[in-house]
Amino acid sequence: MKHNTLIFLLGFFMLQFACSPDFEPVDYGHDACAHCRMTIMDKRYAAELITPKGKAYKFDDAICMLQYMSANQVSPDSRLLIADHSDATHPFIDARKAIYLHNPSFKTPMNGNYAAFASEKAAVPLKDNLEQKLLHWEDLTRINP
């Protein structure tokens, strides 16, 4: 009985792993934003939405992703990823857990002017220089872009 349960659990987790929607790297200079159709050029602000079925939608900034989500039915189980502004390689991080700063100096492609950071620690030095407050994903969803 224990072996059957163990085999079932292993199979279940392997199936979950195999079906996990994966990140699709952005081809900068070639991929178009799913919302505004502009070519995604700036690695510092790119974003990606991955549906539970694994379809990836790429955006040139957080505001385009929010506008797309407002205009389309997006599953709450979708993965939302955004480029980490503070890391020189700009890896994608969980957009719902990221910390955001808003300032015109960011000059994002659609003038949303939000930059994402993996942690408060990474955002605080810039926050202090720009005299801005730290924002969370919920704060961005309350704006009407």
Second form
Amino acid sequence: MKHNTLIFLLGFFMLQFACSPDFEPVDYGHDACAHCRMTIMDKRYAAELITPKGKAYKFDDAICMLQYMSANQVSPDSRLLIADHSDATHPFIDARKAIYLHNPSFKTPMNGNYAAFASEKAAVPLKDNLEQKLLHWEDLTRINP
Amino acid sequence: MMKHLWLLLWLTGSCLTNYATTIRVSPGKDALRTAIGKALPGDTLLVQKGIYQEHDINITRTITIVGSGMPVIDASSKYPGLLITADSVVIQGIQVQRTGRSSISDIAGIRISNAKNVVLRNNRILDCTYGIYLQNAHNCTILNNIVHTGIKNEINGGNGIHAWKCDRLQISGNNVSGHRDGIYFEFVTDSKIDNNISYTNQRYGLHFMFSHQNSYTKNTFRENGAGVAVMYTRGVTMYDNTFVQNWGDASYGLLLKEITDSKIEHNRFIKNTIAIHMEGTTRVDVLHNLFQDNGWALRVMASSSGSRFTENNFISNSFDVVTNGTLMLNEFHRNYWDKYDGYDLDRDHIGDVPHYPVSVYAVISEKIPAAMILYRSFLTGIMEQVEKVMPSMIPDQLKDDSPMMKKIEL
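Okay, that one was the form predicted alone. Can I see the form predicted in complex with its partner chain too?
Let us now look at the entire complex, which starts with that chain.
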């Protein structure tokens, strides 16, 4: 009897973990972008939106995420994540704190052509190369419809 | 008289200098580069069999390169292969292999840049990041080439035949496999893609982005992540293609997103997860197609309107039509549905009662994907029958008023 309670409690807590609003890794080559339906292939530009309830929406670039947010009712408390362009493993970072560069040479899947960087330091070498301005998340939301 | 003699001399002289010569090239250090550097416009290079360890070969004059016995240009997995920047260049019968890969620039086996009337014929392009890359190219012909890579790397993987800002291209008879997209069109207009085979590509067999007034006919798209994706495009004609075995989570035979005024005729969709997925499409005619053994034959999102589905055959698909709303602004006429169980008392080969192609279970699984577990259970059978008697969930505008009793000859 005691064991039964223990199993129940364990199961309950494990389910709790399963439901916490957590990052869901992108399965490149299989997951589709929630906005444009294209298969997400490019690790350098992928983005993810996690609602407070924990549902994850995956995108192939920042513009797709922005367009999805303007077309759908998205809670402002959602977590926004974006791939770090400068790091070779392209880990996901907070999209609202990231630094952005905009240039056609990025050739992102949907022609958004925004690349995200974890810090200004990481973005500066490319910025000078492309003669671009550093942008912040607010700039992106302003540019985009 | 003297004056005329001068003219004659000058004419013969200019004829001699302009006379196209044929130069034989044999393997050696920088043999190809030197030969191309020396060649005059109009010359033909006859490249002999062998391996040429060369790369970054720029072709800046109108010349013809003909390979004899499939000579190999090997870029040592580090560099780009050929770059063509002159008009009317012809390259045939050579093999370009092993270009480098980079995350900054797109490295290609053969790149055509700012040129027109270029012809690439009977070449083999193997294990290159991008196979054939056309930028600002006009009126070029890509004929009977084999473009294949065995390297699986989705970050740096490129497309087989990649066209960007081009017009009037002809892409025929190519065999493309193993790339990210088999054939990729971005800002390309008035082009024709026919008789190609595109298979086992990681993303799409053929992909259109912002490319208007193109047509693709008689192609085969097999075992790709998805067969063809047409996005943000107007005026695409799709005739006589075969879409087979495009299986997977986000897999489609044909994915249509934001497209208008297009035609889908005489195609065969066999064994795809979703044969056609339509989202935000306007005025698309779907005529005389075969949908067989697919998971979902048609997935028409409520954002689509003004499309007509006429005289198609729907045979042994798990679900024929599914939609995500109750409003349906598309028309279905005279299709053959193997699930139709109506009757034909007046013997005009058209069923007397309308057919509702959306099954109630398709609607449920669209809302709750996990409900698929109960597909083909006893409970679903009952639901299906009840829904037939008293429709409540399926969109009632979505019906075929004149379903065919017999398979349509396509």
